[in-house]
Structure formats: structure tokens, C-alpha cells
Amino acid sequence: MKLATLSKKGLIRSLNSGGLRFKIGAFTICLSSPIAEVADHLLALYGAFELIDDEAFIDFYTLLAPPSKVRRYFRPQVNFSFDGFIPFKPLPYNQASAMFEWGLNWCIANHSHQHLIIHAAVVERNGRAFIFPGTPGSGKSTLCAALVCSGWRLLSDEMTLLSLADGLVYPVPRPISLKNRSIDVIRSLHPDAVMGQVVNDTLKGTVGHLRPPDSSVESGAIPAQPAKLIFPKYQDASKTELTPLSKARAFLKVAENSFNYNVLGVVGFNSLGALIDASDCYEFKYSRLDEALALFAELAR
């Protein structure tokens, strides 16, 4: 059953009463909240995901509530919860959705040894996947949106996640974290396409969570090849331009956008030589998505 099939009130109540209980790629999570808004972003942007009955073992815990009830009416706040520790101070009462993605990201990343965790959204077609590592502003989610609007299944915005076991890139498809300018560039290019509340003077300004395809939810575990390592940096009027990298400056640079590179050792040394060995690795400077589409298009053939 999916989390669609649930009326409003039907959500709210799982969300008040023992947590919504669904799976996100390989993960499973409990999420408990009172907070209206938080089943109002679960409706717009994860109708597509599995629900899981109560017996099923979670991986997540998870809670956003006010600090307190006074807190509830007075300069209202909320708190981000995973078995009970809150790993950050809390945020205005309406950045609560947003808070919820931002925690679900601290709980994956730092719990998921299994894999390398890469900084960086994952894109799949064939069969092969396109990491794209990048550091805030350099334009990563706004391509990996438009890639997946174009048709291109979306395995992760934030993270990539590299098993230890296999080298393969496992999905965590979620929805897609939108930035400033970046929202309003998505929806001229796919109208259609649904954006759950768009929160104003967050810590990272504007955001916007652009819903993930259904079809990319359903495929959650099926893993893809890494194919192509490519930094993306965004560039007002620069032309589009995709330059070879070598495999010794892409293995630096994905060290330095990895989780936990340092946590796993020699294992994680030894995958990210993996990941390297397995891909081919480029620079890419862009300002027009058009051009940028085309361009990874013809890569993907």
C-alpha cells in the first residue's frame, strides 16, 4: 500500500499515534509529528512510497515536535528528533518540512557504513549511473532536477551511496532539494511538475522540494553502474564545457565530498578506487540546462 492511498486525516492520525511507518530506497522509517504541515508535504511530495506494517524492523526513528508546548504558540520552534537525541538546535515552526529532509539526510549519513556516502546527486539511464559530487552553488540539484524531469531516473539528490560490498550505487530517491533562483528555473522548464511549500530565510535561503517520479520511488531497489564522475559548476553565461579529469585529482575530490571516507579506512579507500577505476571523470562548466541536457543525453548512449 502507498502512502498516496491515505486520506489527510488518515495520515495525520498514523502521524500522531505510533508514526507513519514507510521505505525509502533500502531504508525503512518511523516518522512521528503533530504538525500539520509535515502531513501536508508527506501528501504533496511522497505518495508514492511504501507504507510497511508495524511489525517491520526500522531503521529510523524519527520526530518533529515543538521543544515545547509554549513553544507551540509563543515564537513557535520545532525540533528534529532520531531515537530520542536532536542533533540541531531548532528552527522556526514552519521550516518544518524542510527540517524533516534535512535530518533524514544526518540520519543516512551518518549511520549508512555500509556504504561510501559521496556528496552528490545520482542520475541512472541504461543501466548506468552519473554522479555529479559538488559543494552548495555549484549547481548539482538544479541539473540533477532537470535530468529527471527530462526523463532520467533519479537515485539520489544528496547523496550517493556507494555499497562496500558490490560497488554498485544503491537509490535513496527523495524529493529534490531546490535552492533560490533554482526553483523558479525548474518550474519555467517543467510546468508540471509538483513542488511541495517553499520555505523563505531558511539557512540556506529559499527552499523548495521538487516531488520525486513515481517511477523512480518504485525502481527504489534497483542499484545502476557508476559510469560517469562529473563535477558540475554553474556559471553565469559561461559556456558549456565537459573536461576530462584525471583519475588522480577525481579521486581527491570525491575524498573531500565523502561523508565518511575517513570513518571506513581501507575499505573506503579501496572502494572510492573502485568508484575512480570504474568511471570516466570530467569538469563541467554550464549556464544553459538545454545545452547541458543534450550534451549528457549523447554520454548516455
Second form
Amino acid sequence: MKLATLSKKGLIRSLNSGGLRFKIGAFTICLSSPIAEVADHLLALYGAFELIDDEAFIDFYTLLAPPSKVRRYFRPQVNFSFDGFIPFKPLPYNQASAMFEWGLNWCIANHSHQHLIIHAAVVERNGRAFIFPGTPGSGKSTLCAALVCSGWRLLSDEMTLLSLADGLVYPVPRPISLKNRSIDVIRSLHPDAVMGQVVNDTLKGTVGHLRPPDSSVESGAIPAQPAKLIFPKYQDASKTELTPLSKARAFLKVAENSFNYNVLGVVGFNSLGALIDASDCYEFKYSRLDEALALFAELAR
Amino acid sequence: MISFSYGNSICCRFWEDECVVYNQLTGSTHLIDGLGVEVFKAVSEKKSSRSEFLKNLQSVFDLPVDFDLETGLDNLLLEYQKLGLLQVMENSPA
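Now the other one: the form predicted together with the partner chain, given that the block above is the form predicted alone.
Below, the chain from earlier opens the complete complex, with every other chain and molecule after it.
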């Protein structure tokens, strides 16, 4: 049963009594929250996700709730907790949904060491995964959103999960986090794309989340073979330039963009080496999404 | 005779004219290019006597006549030894 089959009332009831249990890729989540905006966020962006039954094993028990005492009423705030542990300082109450997305990133990045986790968007076409590692501001999420809105399968806009067991990329298809100008860029290119609540003045500026395509969510159990490693860099008015990057340098750049390369030790070194062996590596500079899309469509043939 | 090697804690991967070297003891990863790649190739192929290696380098690199290869190599070996990537040993002649 999909989350979209729940009414808002039913969803709020689940969030308030024992938690809403659902599946994202290979992960199972239980989310509890008394905050009505969280229900709106889920209804807008998580409709295609499968609900799971009460007996199923849960990877991440999460809670979004106001802190106790004064901050429940005066300039209200929200806390994210995982198994009762609060990893972050509270945020303003209106950022609860964004906090859920960031909190879930933290859960996966800190507890999924069966994968080499790379800070990278990853999309797939014709069975081949294109991985876009990048620091915030590099334009990876914008590029990812544009590709996904053009029919590419979304595996993740934030973290690439490379299996240590088989070297494949496993999906964790969640809403795509867009920031600042990217929100309007994607809205103008794809007016039909569903965007959740846009929140101003977060630590990352203005943030909005784009609903992942239903087909990507439904393919959440199907891994993809890595094919291209592309380091994007958005630069105003730049030409579209795809430049080959040496494999050894690509290795170092991916290691720098990995959440757990250092944790995994030699296993991480070998997995990353195998990824580099399997991938063509490039640096990519762009300012025009239409040219970028045409180029990647050609590369995916 | 001087020879060099690396222990079990070192892993290397080679791509064209570069390689990455991982030190399991420190957790550090190093990008190596140029002459250094030949050093690590030689070690991984167990051709690590300094004199043999010097002969090989002359044939691999088109070096200027006045380039002091021996000093260059010794400095490099010393640097890699300091980083814990290589062990440089002075052995008795066989």
C-alpha cells in the first residue's frame, strides 16, 4: 500500500500514534511527529512510497517534535531525533520538513557502512549510472533535478551508495533538495514538477524539495552499474565543457567527497578503486541546462 | 646494496602514468605521479634494488643529460619513507 492512499487525517493519526512506517530504497523508516506540516510534506512528496507493516524491521526510528518547555511556544522550534538521540541543535518550527530530510541524510551517512557513501547525486539511463560528486553549490542537485525531470531514473540527489559486496549503486530515491536560484530554474523549466513547501532563511538559504518521480521510487530496489563519474561545476555564463579527468585524480576527489571512506579503511580503498576502474571520469563546467541535458543524453547512448 | 619495499599496510592502484597509494596504518591516501609511479611499480613487481631500478629509469624517462637521477631518486625514497609508504634498506651484497 502506498502512502498516497492515506487521507491526511489517517496520516496524522499514524504520525501521532506509533509512527508512520515506510520504505525508501532498501531502508525502512518509522517517523513520528505531532507537526501538521510534516504530514503535508509527506503527502506532497512521498505519495509513491510503500508503507510497511507494524512487524517489519525498522532501520531508523525518527521523531520530529518541539523541544520541551518554553521553545514549544515562544519562537517555536523543532528537534530531530534518531532512536532517542538528538544529533543536531533545534531549528525553527517551520523548517521541520527540511529537518526530516537532513536528519535522514545523517542517519544513512552514519549507519550504512555496508556501502561506500559518496556525497554525490546519481541518476541512471539505459542501465548505466552517472554519478555527480560535488560540494554544496557545485550545481549537482540542479543538474540531477533537470535530468530526472527529463526522464532519467533518480537513485539519489545527495548520496551515492556503492555496495561493498557487488560494486553496484543502490538507490535511495528521495525528494531532491533544491536551494536558492535552483528552485526557480527548475520550476520555470518544468512547471508541472511538484515542489514541497519552500522555506526561507535556513542554514542553507532558501530550500525546497522536489517530488521524486513515481517510477524512480517504484524501482527503489534495483541497483545500477556505475558508468560515469562527473564532477560538475556550475559557473555563470560558462560554456558547456566536459573535460576528461585522470582516474587517479578522480579517485582522490571521490575520497574527499565520501562520508565514510576513512571509516572503511582498505575495504573502502578497494571499492573506490573498483568504481574508478568501471567509470569514465570527467570534470564538467556548465551554465546552460539544455546543453547539459543534450550532452548527457549523448553520453548515455 | 640499497633496496626498497613496502609492508602489508600499503595498497597501490595504478592508472596510466599516475597511482594512488593507501597507508592502512595512517589512513592517508597519496596521489603519486612522475618518477614516483615507477618507484611503486618497481616495488609491486618486486624489482626494487636501487641499482637495477636506476638503469630502468634511464630507459623509461627522457631525462636531461645533467639531471642527477641518483640524488633525485634518493630524495624521493627518503620522502616516501618519511610518509611511511616505503621502507628503504641497506643490505649486504650477496
